[in-house]
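Single chain ahead, written as structure tokens, the form predicted alone.
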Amino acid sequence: MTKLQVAIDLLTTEAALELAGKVAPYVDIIELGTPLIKAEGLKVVTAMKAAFPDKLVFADMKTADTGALEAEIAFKAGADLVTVMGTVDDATIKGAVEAAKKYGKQIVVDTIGVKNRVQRAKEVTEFGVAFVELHAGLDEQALPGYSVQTLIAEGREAKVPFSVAGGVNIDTIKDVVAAGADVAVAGGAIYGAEDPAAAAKALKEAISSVTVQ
């Protein structure tokens, strides 16, 4: 089943504890976003991972150089999943994954900023990363015309493992797991919502229901 992910874009360790512990009984995994790692630094990803234990931690480095170093010192700071750009050369892919080896974790190759994002989530999916993150970011999905559908047939037609994170909500989400993916990423929709908690149980059950061909 489509595991679903919630992406905390919030700025403090505090904030993030807080909103985590009200969706943890809903989620599958627990990203903590790229500004709160810039923000807190990695003690927040230690922070997380000892508060719920049970749950795949997601560290959004967005990963560009030194992808082995990077992935390190996130893993030995309780991440599970580590993310690394697809705009960037083959080897820092590549060091990454075999940093994430050593550990026994996983990268997950973010496409903001790929022009084919097809061609290379299918590239990126043979050096051994766990899945490749359909994303389009906040300052794309702002842009006219911008729908998450396209991030959705676009994994359909990869027929790698994937994610599709961009605008998935309530009404897109059933779409995003009938298309096969093996995560649903849901930022504002859950840190956005008057009521996280019932925001992250109403998307998880909206996963259940659907029933992929």
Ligand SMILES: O=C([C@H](O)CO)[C@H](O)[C@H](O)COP(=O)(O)O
The other form holds:
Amino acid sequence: MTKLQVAIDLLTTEAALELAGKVAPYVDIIELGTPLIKAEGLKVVTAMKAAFPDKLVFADMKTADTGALEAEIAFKAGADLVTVMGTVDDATIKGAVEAAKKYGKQIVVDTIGVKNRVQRAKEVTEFGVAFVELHAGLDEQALPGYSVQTLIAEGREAKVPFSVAGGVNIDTIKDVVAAGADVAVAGGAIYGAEDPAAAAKALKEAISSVTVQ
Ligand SMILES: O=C([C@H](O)CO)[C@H](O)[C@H](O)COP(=O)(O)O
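Please show me the structure of the same protein in the form predicted in complex with this ligand, now that we have looked at it in the form predicted alone.
To see the whole picture, the full complex is given below, headed by that same chain.
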């Protein structure tokens, strides 16, 4: 079944832990967003894993260089999954994958800024990454005409393990699941909700309601 990943784009460890406490019963993966890691450092990863040892903790490092080194410091801090950018040299992604093997953890490739996401998704999957994040960042989402449906269609086409991130919400999550995504990522739809627990619960129920062909 498609996993639900909450993307926490808050700015303090305290707020992140509080949110995670509300939504943990409904999510499979807890993502510490890039701005959060930059604001708080990797101690937020350590604190989250300590508080929720049974959840997969996803450090959105968005690594662009020194793939092995950055992945290693995130794994040592407690991350289970670490992101590397898809736009960077193959050597950076391969280095991160080697570090992941050493720690028994996994790498996710983030496709922000990738021109041909389907082609790149196929290429990097060969390197042994866990899955490819078909992703439109918050800036891209704010551009006129943005639609998450583009990412969903690319997931169908790529036929590799993938997640979709970029404004996934209760209106679109069933399409993400029906496309065969391994993971549906929801940030603002959860942390921006009046009742984050209810929002996460509704997203989880929506995932469960879809029968993938
Ligand atoms: O990864 C993200 C972004 O680059 C900022 O860190 C978001 O967490 C991701 O886009 C998911 O969040 P929503 O788009 O708000 O669902």
